[in-house]
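Quick heads-up: it's one chain on its own, the form predicted alone, in structure tokens.
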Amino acid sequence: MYDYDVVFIGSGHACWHAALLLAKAQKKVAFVEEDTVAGTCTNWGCNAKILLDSPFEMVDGLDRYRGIGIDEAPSIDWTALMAYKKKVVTPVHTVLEGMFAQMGMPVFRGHGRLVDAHTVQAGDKRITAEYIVLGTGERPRRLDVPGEELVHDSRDFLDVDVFPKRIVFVGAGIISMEFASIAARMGSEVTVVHRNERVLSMYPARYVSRVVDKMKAQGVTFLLNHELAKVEQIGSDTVVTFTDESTLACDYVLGATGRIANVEDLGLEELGIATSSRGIEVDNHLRTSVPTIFASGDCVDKRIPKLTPTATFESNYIALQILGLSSDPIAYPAIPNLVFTLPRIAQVGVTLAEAEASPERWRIETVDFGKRLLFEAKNEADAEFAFVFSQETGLLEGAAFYGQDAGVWADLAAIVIDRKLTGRDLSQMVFTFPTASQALLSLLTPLLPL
């Protein structure tokens, strides 16, 4: 007899999704957390991120109707946003922490440790289940040079009262690139250092190169083919030490050079559960080489995104598996990201880079939204559709999006992609107007067969 039918080591949302399900189901659920429950997203990752970038997005947009009816956009006051941010984002772990306990849903305090197929160690105290779930996530990646502890991650930029007045941020990737766009409206002298010339590798190269330019006229440094040697302090000066021998002065030095798998000291190598780079080696069924234990979310080997939407879906996937409602192999939709730059990029399913090198494959159809529909784009110009069709069946299986609603679009481009969904299903839906989602209905269904 068990103690636990499910215990899970992790309690965000790699999780507590399935926690959930599992409890409606009767089943009796507990979590190891050693860190705050409901982990990253929640406390220092998503949440925050769209509280702080909100008034940017706000006042970004008020800049394009400058001289048509605004004046001057509003300045922004960090400390003040930043204790609001503390106020309504920091209290939520606990709101969630006591939904578990109202359901019956313990949290053992203590790093978990697997002990064997059914065993989890949590501190000084053993926990058997009849399952186990592994959702330990990731954490940032630490630059590996002299000086590195003076070098900030992207919970402490999340986290910052007074916003630093000279910032460098190491890498080019999704977190920098949309903190550096808040630092740009801020005012702050910002710098991008990159390894290589390639920011934001995975977006399309010609709305990232729009993205650049955009911040480039607003003062931003890009420092590409750059590499760190080391950081120190000198005064009142954090000072960047580059392989060539530059260096550069600033007051803040923000690091992401991409997160790490948290998969160390869980007791995988004791019982056989391989590891790779990227994370934990799982089957089609999520589970790993120990058909008792799964693995969810960002810790997991996978070459999809690495999303909360992506571990919600594991997560829910997981507790049908256990509860028998279903042994379907996992199937994953075509799943949008969104990177919160100033304005935003999106993309879902075949990207453009696979189009274009598949052209026998793939065909590209380019809508200019905003020089077309102006008044629906809200003065967005430069907004633009990015369609991928199969040339075999005429079907949308991909888009991308440059423009502030570009997760909205790219949202309804998953649907139709799942759905397979034609010109004629579209022309069957009615959309409010003129918004958004209209705006992507009225453009798309003419492309598509009926």
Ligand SMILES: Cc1cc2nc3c(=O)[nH]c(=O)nc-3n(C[C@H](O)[C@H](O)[C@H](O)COP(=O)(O)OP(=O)(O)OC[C@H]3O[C@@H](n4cnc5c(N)ncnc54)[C@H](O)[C@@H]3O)c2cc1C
Given for the second form:
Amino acid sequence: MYDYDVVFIGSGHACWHAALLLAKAQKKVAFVEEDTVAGTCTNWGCNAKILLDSPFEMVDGLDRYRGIGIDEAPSIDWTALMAYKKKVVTPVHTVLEGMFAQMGMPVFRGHGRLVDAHTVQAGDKRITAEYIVLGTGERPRRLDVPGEELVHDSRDFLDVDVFPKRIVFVGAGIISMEFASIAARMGSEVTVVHRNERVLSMYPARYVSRVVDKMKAQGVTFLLNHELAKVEQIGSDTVVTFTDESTLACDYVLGATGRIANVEDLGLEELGIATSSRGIEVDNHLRTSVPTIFASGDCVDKRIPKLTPTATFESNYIALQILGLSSDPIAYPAIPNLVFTLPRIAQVGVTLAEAEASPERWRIETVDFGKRLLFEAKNEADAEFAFVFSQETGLLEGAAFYGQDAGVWADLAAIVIDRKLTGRDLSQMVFTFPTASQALLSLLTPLLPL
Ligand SMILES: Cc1cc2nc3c(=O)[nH]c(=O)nc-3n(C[C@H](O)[C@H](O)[C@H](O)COP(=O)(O)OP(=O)(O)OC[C@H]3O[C@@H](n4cnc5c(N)ncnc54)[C@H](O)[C@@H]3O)c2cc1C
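Would you generate the structure of this protein in the form predicted together with the ligand, following the form predicted alone above?
Expanding to the full complex; the earlier chain stays at the top.
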């Protein structure tokens, strides 16, 4: 009756994980994609970033041994690194496209738009499906100032062949701070401009201030409470003017003031599907107000972090719903999230700010891991764990980490939180030693109830 069982608008993580599960279950699926197949993470997000960041992380690590075996950390040849990124990351989407083709999942090229509850206009073709999944993602917010066309976004930055000598980052969120950490290491003249005082406002102030202090020591300037008024090209300088009329000349401006959901020209209004400033509104089964139309990933109006693993989680969830293998409302586990600054900051579960605001519910305990176990912490003396325990049960309900291995710690803490593990449970586990994961296990075990 329909052309397909399921049609996806978009082909990023929000879509293709579900498509794989559905295709394996013999469902007929198709994608509609207007840009490069596989979306942001694969082409100009996580993959490109981690490839480019990794040598910086290593050099940062070597720096901690300066004078005790290492004379000088090596410098990084950005142009060579970028050439490698283009060689390795650029073809990934073709691998995925090949896999989709092999599994009989066609990609219709062009803009996807809903026609009705079962029909999608895909470029100049019209296709029908029993279910439709919207996975249209987000795009960078453009600055609303004269000269905004001179401002680059994260996609441009992850493709830049010659590293700019003077660079201004507008915004002090995750993308800005991650890229500014790299730029500081490159020895560029770096300025981070932010409209208020809270850098990385979603993350614990005690760790953000350590990253900021380190970046300042590397020569980064933070212009807080500064608003852009305009951007101009004057000769070879890009000149940024602020609302207080002060100016700054640079070679490159990166605008990273947030991302906005792609909800325009999707036919949502005509079908009565509501959106907010955060994205498409869904119920607790990720269904829009039209029961045959789901939404998944970054384009969804949600409070949880918009990340690849959350898009993947939602995608798999939708597949199970469509296959009739689950009818439960979506229940997110504790979601660890990591900022790839140098060093990293990670958190999971109840935040330190939430715990500080409700001391009757939560108790925070910090462990100066770096000082206690300097050699295990790879000489990172200020690496630290902060645990949030329930006052009622004593169990772990949140954690924040500062240090190069913060991602590993946050993942392990997520398991402890989700499974409500006790000290006795942890005492039954054996990890490799001496490692970051074992350090967490041995330091957390005595802090939990038996
Ligand atoms: C610089 C950067 C770094 C990041 N780093 C990390 C990280 O380290 N870890 C992490 O977990 N997350 C990271 N993220 C976030 C992560 O990339 C996203 O959460 C993830 O890609 C969301 O997947 P998605 O499928 O929802 O959206 P997307 O991957 O954006 O896919 C949406 C797709 O839909 C297509 N599309 C949109 N509208 C239409 C339409 N009408 N018709 C047809 N096609 C359409 C788009 O072209 C796109 O291909 C990063 C993001 C950026 C920008």
